[in-house]
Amino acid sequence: MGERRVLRLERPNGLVHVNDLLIRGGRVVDPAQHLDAIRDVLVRDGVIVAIGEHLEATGADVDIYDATGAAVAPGFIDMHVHLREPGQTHKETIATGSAAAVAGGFTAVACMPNTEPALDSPALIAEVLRLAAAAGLARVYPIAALTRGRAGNELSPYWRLHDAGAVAFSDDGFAVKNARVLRQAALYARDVPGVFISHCEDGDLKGDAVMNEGARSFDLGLAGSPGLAEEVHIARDVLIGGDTKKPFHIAHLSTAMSTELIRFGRAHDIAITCEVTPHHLLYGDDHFAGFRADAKVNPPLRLERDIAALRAAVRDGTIDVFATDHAPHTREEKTQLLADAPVGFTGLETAVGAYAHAMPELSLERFVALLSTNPARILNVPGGTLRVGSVADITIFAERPWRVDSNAFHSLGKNTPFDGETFARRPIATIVGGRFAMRDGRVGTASAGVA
């Protein structure tokens, strides 16, 4: 696999193009185009150029990669990372986020605000995007604060922010607590691109809780948060998003009722899209029998019933992403007593196959869209399709067995609830502007535009 050749494509018009990458047999999964079938793809200067049967080429220092028996999809994108620069960097860097995201198959991250300080000034966007540069692996978008210091008090200068390379807004990590605020923000921003992602949970009723409020917290005697937390607030969030008209993102779904809600912004005709992550799909409370602090995690680990629903609603759409919550800590922190440790644990580089195994009867189509195309549309970024003439960001895949080994992750972070588990897909190739970031597991500088 990966064998150089010497390659040149004979168009029917007579020209003769050199290319630089030429993907062959691979079983290219675009939702965009309802493509699923065995093709070859053609990628020159970071564009791809064709896509076809049998294609064949020749010229000039022209690399072959034989994709047989594997999926190529448009890059995954994940819209819900936290890479911790600036002011983290014992957590995670941008590099080793960007490191662990070409790793775990995802071409492109949005990462979120909780920064020191948080990302709520055009220098510290530009910043984001400087230190993503010089990683030259993922390409990175930076999601901006909602509030000045996600503090939920002041507006930020949203215009300003998105000419700086903003994506979306968020004060991620917090809600607004403040609904009056929050309208007012969503008034102002209106016409501004960019979609705001809400952290739905209300401080108030989640208290100091660390894991869900159910018969399982009451028989370990640690606190819990009820599902109302988070119901509350996007029940709220979706009716401020009906009324003002902005696109709201609900992050990180967690209960049943939570989709309900989902479903009633959309039956009446509400601008509203939401994500689930891995964990949310696969484990319960259960997880915190041994007081594990690596199951610790915002919005809890719910109950087998949230855990159906949840499933239920990838299925049938109203779930629209896939998004990891990528939170890494260092191992310091996670040992801690439980009502100490920080929240979260690294998600990039075991996502893949989490999510297919969380969902093994999802087709490949939907699973494609959940992690590639339906985030491109909502970030509004580059990529979610192979469509001749986009940018050539490409994640292949295939099913092989591999079990998870936290210690060889290149995130910093090296908690995860995965460890030990066997996944049965992987990703084998992340293809970033034309140019191998990952290849057969192996790591390097994908030398492409990031943005």
The other form holds:
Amino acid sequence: MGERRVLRLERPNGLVHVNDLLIRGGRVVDPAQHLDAIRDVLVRDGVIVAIGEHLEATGADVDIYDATGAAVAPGFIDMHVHLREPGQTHKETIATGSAAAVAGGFTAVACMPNTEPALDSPALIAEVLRLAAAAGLARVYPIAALTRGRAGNELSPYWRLHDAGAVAFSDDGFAVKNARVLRQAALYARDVPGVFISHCEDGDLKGDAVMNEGARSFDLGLAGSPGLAEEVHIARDVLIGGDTKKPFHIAHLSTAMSTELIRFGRAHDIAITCEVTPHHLLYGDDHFAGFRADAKVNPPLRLERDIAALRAAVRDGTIDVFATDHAPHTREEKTQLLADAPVGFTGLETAVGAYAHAMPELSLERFVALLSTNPARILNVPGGTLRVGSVADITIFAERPWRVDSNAFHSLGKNTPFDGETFARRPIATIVGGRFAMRDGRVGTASAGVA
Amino acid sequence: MAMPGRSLLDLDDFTASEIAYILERARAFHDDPPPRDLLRDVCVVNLFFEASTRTYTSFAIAETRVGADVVALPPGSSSLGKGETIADTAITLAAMGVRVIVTRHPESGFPYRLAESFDGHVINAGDGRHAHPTQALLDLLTLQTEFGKIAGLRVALVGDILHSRVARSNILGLRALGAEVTLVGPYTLLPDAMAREGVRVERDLDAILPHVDAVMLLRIQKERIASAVLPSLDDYARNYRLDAQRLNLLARDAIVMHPGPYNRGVELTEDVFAFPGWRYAQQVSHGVFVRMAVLDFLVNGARAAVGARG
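Could you switch over to the form predicted together with its partner chain, since the one displayed so far is the form predicted on its own?
Okay, now the whole complex, with that chain kicking things off.
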């Protein structure tokens, strides 16, 4: 991480407005204000103070960023990442994961609690926040375990976890198997700020699966997990959400039927939101040859008809959020026997390119809504808009083709399905609290502005 | 000409003409044993991670008969369980001068992973539920010997298709050589999605039996009851056990095959052993010759003018 030095070259000390920043000439895309036009954005002291045409900054201390030809959006938020700390720092740390986030255009991430130990106590939530502040790059929002130890039996202390800074609750990696436990949890936590995020997968139907169940798993003689394993749990959680009036967010949708179940819930006025990963929008179960664990991910890569249905659900608004399920693992772990290798792909540093690659026809307004506006709303966190007075979390991206090289990742996890792919879109600047955390590809510290 | 690094991981590694060539060579070895120096100074390691009597012994005899230097690693002796990777194992064995690894492993795809890193030939002696290509070759040789051809034969595979590496490799071989394949079994052992072009999925064995040239029975594992795949062996037997009544449905010159070991009273009754078309012993016998032919083909290449893939 040689680049983790402070980038304050253009900002001499002793000036009044150390954070003055004028982003000039970019196409400002802010779905929250229905804005999509060439505008200048002026930032002062970490806050957006003006958006307009031909803004002039007063004083000589203004950092001017020329965004001509690029898009300027509210900061992207990846609400589903695994930062592996505490406990699995050989895979990733909060520092390396934060660097990966800002390198990939994310000003904030929400990290899942499947650490060792699981994030199920206020002290652990506080520790994550402390490590994130020390890293000083992206905002890190901890998601607390939905049940103690993610064991599915006892409720987590939701109010205390909220007080400590948890923004959502999930046993991600597992579903809460016992429907009564989940219902009690949802009832108890109805008024606790913080959505319940469901990893929907019936462990019995999944069994020892290493891929999707279908013609291809039958050909390869590999145990497959049917789409049904996901769908029965989405149906259950949608209904439990309706019954308890607790908002639920369904993680990583992977099948056509899953999108139908979300629509069913909405048609019954149930507060339900959902997300999709880039890999489920791009690859089917036949994308990878052979028996390597490179393609092993949960939920598994499905079929062409599922990919088409997921894309349609993004277009029609059924799917609210792009979230990568960033899941770093070491090369040693991923090259084990298929049954032993862990599931998951890294995603933070490829997301902007991969989503645009999957859905090049998607309007920039929808693209930004899925990466910023909607996750900010669902998590109820700052950002998600460039309205005057908002925190100056800003992602600038452009259509500039680039080739994915996992060796250049800031993440410790090089386990990407996109290595060698050429993507058209990429982030070129990540601004957190008014400071550049990534500028033209170089990652630096956003420092004290991050909380 | 030798083809360095060529392996037999499944039958789709060979073209139809290569399969035909191997069957022809196996037939020749059967009729006229070759000199015991076809693989002189070639070191073969038998790397079995799963218990095996039939296949292991058959390979060991075949290797001896072609004059290879044979080393057997008993199951559990490998360092793979001690943190060594598949690539480490492959590199270690190659560095000792091993030219051929014959391997059986409980995980589907293991021989593929091994072959990626091994500078030599890998022969798959059974991987998980995936493939068992030399078993399919010996089955093909049995059919060829019986009927003089394979194209156009109607072959039914009966039983636990889903978990059967024997079935998968046979489907590839039978299709490559032009047989019509019918898979028969209950839904939990034979998903509809296993149907392919040239591969039918059927449920009613009695309706199929009169119309086939050969029946390949597959072993039913008793564990399928505990895992809620089958209700009982008796319930399975009601529809799929080959007994005296069902044998009567077969055409007069039809044959019955089984890869072994068979469960008396489950997938067949002892009536089958008295059936004139019962070919189990021939299958086992053919196993040695097809394995000799595979070893010779991989290490030495095709002897005659055969369209070997480069």
